[in-house]
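Below you'll find only one chain, the form predicted alone, shown as structure tokens.
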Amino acid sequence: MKTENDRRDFLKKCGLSTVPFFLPPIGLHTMPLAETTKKTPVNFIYDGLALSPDQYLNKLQEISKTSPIEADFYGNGGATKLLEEKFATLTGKEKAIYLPTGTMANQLAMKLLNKNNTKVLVPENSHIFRDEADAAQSVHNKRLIPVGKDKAYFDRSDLENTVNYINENEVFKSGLGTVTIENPVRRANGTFVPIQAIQEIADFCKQNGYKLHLDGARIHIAAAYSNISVAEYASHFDTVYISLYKYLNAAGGAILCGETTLIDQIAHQIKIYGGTIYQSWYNSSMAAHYLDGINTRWNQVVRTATQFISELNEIPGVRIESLKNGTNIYNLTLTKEISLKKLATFLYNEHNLWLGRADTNKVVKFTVNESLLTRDLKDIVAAWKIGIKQAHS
């Protein structure tokens, strides 16, 4: 079992440690706030709203008053069926299915796409390769081969070189059946993969008979920043996984989209691996609610964030920079005269604005999301200006 220290260390390495500095990652919503902070929280840490249990329950009641939530039964019918239909339409795929986790969605997609082949090519910095506990090898008997080491994403040339290397250096050349892409790339600070790179990889896969899977956990964020629709991204892949909690604010869950013949096999696979859930309406209905109008809201997030960051960059000692092919994660640096700890503590205690910790290079991963739309931007900027003054050492 991981200790709390282990979890903190992981969050620190990922640049996702919560605020303020003296609070643990868990229990944030149980901490009392001063009277002045009884405001809707705006977090610069997560992809979504980070709803507290009370907020989650209240939102479900609000949703059900407008359109009564119908329960599903082992994933069949009700809110879950409606959500699956929405995602099938959104991605342009024949069918979609709810799964309990993104890891299971990725792993089952690769297993079924790859059939009896043993090798799957994956981005070296991907969630599949680094964060899924070697499930492909230990559970599904699939060998993951990394592509694009030290790069935000791999291109067709990288893929061809890897395939050629395998063919030239292994006696048995069969067994390669599937290629995966992650977009946007979490370990590359949310970098999106250019559509041209995806098209070229997809063409190579078609020419060689390889299947193509998209880990699109945060694909809506990539769409907002690249101006490429989810449907356009999805059109180049055989299967697409999308998260329900990272920015759709559900408590958990995942959706996998693809051809009917493959998706119809997933329910049995979920049962085999112990993932069948009696009811999932509480996740499905929340995700469906935030899925409606998501393009409009995220386009507004991009516009508001651009204005917000421009105004913060006018404050002496503050520098926020976007990344190449970046999405909602920016690099925030402060001059040495400004105490990040004092700033983060003030913003949280006085204004319910959450700011994360700096990494070893003294850079804060400054993340924007829909919470930025819940408060008047002028008030947020004013709070930052006061906070910067008070944080001078």
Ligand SMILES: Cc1ncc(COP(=O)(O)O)c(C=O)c1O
Given for the second form:
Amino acid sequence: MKTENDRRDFLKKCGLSTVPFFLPPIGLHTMPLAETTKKTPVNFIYDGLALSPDQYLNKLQEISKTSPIEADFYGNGGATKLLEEKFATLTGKEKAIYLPTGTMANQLAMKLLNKNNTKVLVPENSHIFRDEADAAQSVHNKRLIPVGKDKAYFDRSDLENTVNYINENEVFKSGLGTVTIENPVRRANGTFVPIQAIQEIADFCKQNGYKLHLDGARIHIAAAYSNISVAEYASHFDTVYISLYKYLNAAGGAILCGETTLIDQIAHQIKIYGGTIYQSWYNSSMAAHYLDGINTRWNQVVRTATQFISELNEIPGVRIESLKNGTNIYNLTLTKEISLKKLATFLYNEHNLWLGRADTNKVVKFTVNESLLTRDLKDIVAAWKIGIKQAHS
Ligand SMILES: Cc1ncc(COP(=O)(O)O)c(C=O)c1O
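Would you mind giving the form predicted in complex with the named molecule, to go alongside the form predicted alone above?
Complete assembly follows, chain above in first position.
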């Protein structure tokens, strides 16, 4: 049985920017709240709303009342088809397909793009390299070669150096066919890769005949903070994967977009690896709902968060800083006379505001998301002010 420590370790190793202060033993939403707070939760921890099963079911009903959700059949038709069409339009790609996980989307994209080539160059700190259980090597016969160790992202010269090194030092040329980029970079606290770097890498790949895949699990958040549209990002890549549960609040699922000839091979591949699911409408309809209007809502989150953070920074003892190329994750530090535990306990118990734990440097990766828009900002700031007073030791 997993202990709380195991779970915390798992979350940390996954590169989750922060770990909930009140990590519940069974799942989220199982911690008893004081009777006084029936307010909707605002979390400073997750990518999205972290909907409870109850909230999820209610939301699906609400969606279906306005526009009845239609079931798909093994991924065909219904809400899943509608979602695929939306994503093809959004990314400017010919076609999109639903997959059960992002891991499968990344792996199948690399496999098909790379054809008979064996080598794929990937960011050293990426989900593909570190968190996909060596699937590329053990299942798909592709060898992943890391680029850009100890950097948030690699640039064209890092890529060229690695390619030159391989060409000069390997006797058997079994072929490099594909390069991948992750944007934003989860293990670099969600910072985005500058578009200039992406353009230069894409040019290099084109000149050399390499395919380029984007792990854009959280691409919407890069778009919101860099003012580069999802379509513009996507235009530099052959294939693009986007998560349905990071920012689109589905319970799981992924979308892969690209040329028809490649996307049309995916359904068969999903089946081979046992991922064909009878129905997926509960994920696709939720994701489609949150995809509509996402730019407007995130522009509002960015504005609200900017105001919120500047007000919190006026409270003595509180410091919240943005990161270079940062998105929605900030560094929160408290002076030593303020107890983070007392503050987090107060905010959670009295106001249903969720704060994460500090890392070993006593920094909390303070994350904003759409939940910030569900409550009155004045009340949230007021709660923090009282919380900080009470948290003085
Ligand atoms: C950057 C990135 N890529 C891919 C994935 C894989 O997504 P899934 O959990 O759907 O396999 C994740 C999930 O954490 C991720 O953060």
